[in-house]
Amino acid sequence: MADSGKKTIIMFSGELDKAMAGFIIANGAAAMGDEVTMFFTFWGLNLLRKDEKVPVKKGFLEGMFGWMMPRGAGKPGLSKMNFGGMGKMMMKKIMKDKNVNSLPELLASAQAMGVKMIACTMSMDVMGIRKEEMIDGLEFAGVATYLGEADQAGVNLFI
């Protein structure tokens, strides 16, 4: 099958190293002229939350989820060797020393290049995340929308 020029990435994980991989791939594909869709679900949604707390009405369990989960692309830890946050600090230092863009920079770059970012509304409901808590420039949809994108894509990744 010939490459359609479309790529999709499901961002299930909200861990720093996995999110970095997803955004590096998305930025690379967009820079090559491909149409890229990223579908954020469950823990991946935390990457799209605003850094500051947004006052919204929530039930007890939804409020607990919001309190326990990291808020924004600058907060996630590593999937391996996190060591209570020390691994993340070491990784960020090495990235800075090697001139590797930070996760917030990669997210902004992807948005600037037109990468479509879809927040899964079902996962948002389950985790008690409201649209007001999310960064600007997102689409909100369910799995059927993602599957429609995936059907047309030559590459589909799950991270």
Contents of the next structure:
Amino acid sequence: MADSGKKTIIMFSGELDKAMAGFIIANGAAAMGDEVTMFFTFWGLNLLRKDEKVPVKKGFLEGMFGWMMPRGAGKPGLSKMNFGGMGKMMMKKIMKDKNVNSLPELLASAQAMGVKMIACTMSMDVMGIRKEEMIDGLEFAGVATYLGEADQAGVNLFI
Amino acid sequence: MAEYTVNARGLQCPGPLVALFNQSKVASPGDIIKIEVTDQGFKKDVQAWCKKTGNELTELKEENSCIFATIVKK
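Can you switch from the form predicted alone and show the form predicted together with its partner chain instead?
Let's see the whole complex now, leading with the same chain.
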């Protein structure tokens, strides 16, 4: 089979474990010399928010949404056995002890290796997340951009 | 022809691959990269990496649960 030299990953989920899986694959693919595009939509968008609160004008519901959702890659809990954050803390400790890269480290490493990250503008609009609240180095686009990239990719994942 | 040694001991997947990739980017064709890794998955991974990137794996051995790989940049 021909090597496409390209991978695309849809980051739909915002939980720590799922996001780690996505970012480990992205880092690995980039390290194999592949071009990698990650498309962040819905809960996955929260991973790309800045850690600090950015003052932007929002409607009441948008504000509530923004307040309730985790800000940045250092915040999310586990998809299973989270136990109100206890599970997350235990997992983070184990991963640190075993020298596994943290989610913010994996994100930074992916960006440094040139992984392209696209934020879905439609879900940003729905969830009331503004560009100013997002980390640097992102592209803002919609489903057609993602599909265009996926057409050329040999592997496409939905996480 | 230069020779590089990468100490990736203690790094977990995909850390060793990223370290190897970053070193191979600054190396020139013919250069030798020696890498030491404690992540046990690396034994298989380095073979897959070389196959995919077209670099040559000239030596692969394990001593005291540490994997030593020698790669020639193509």
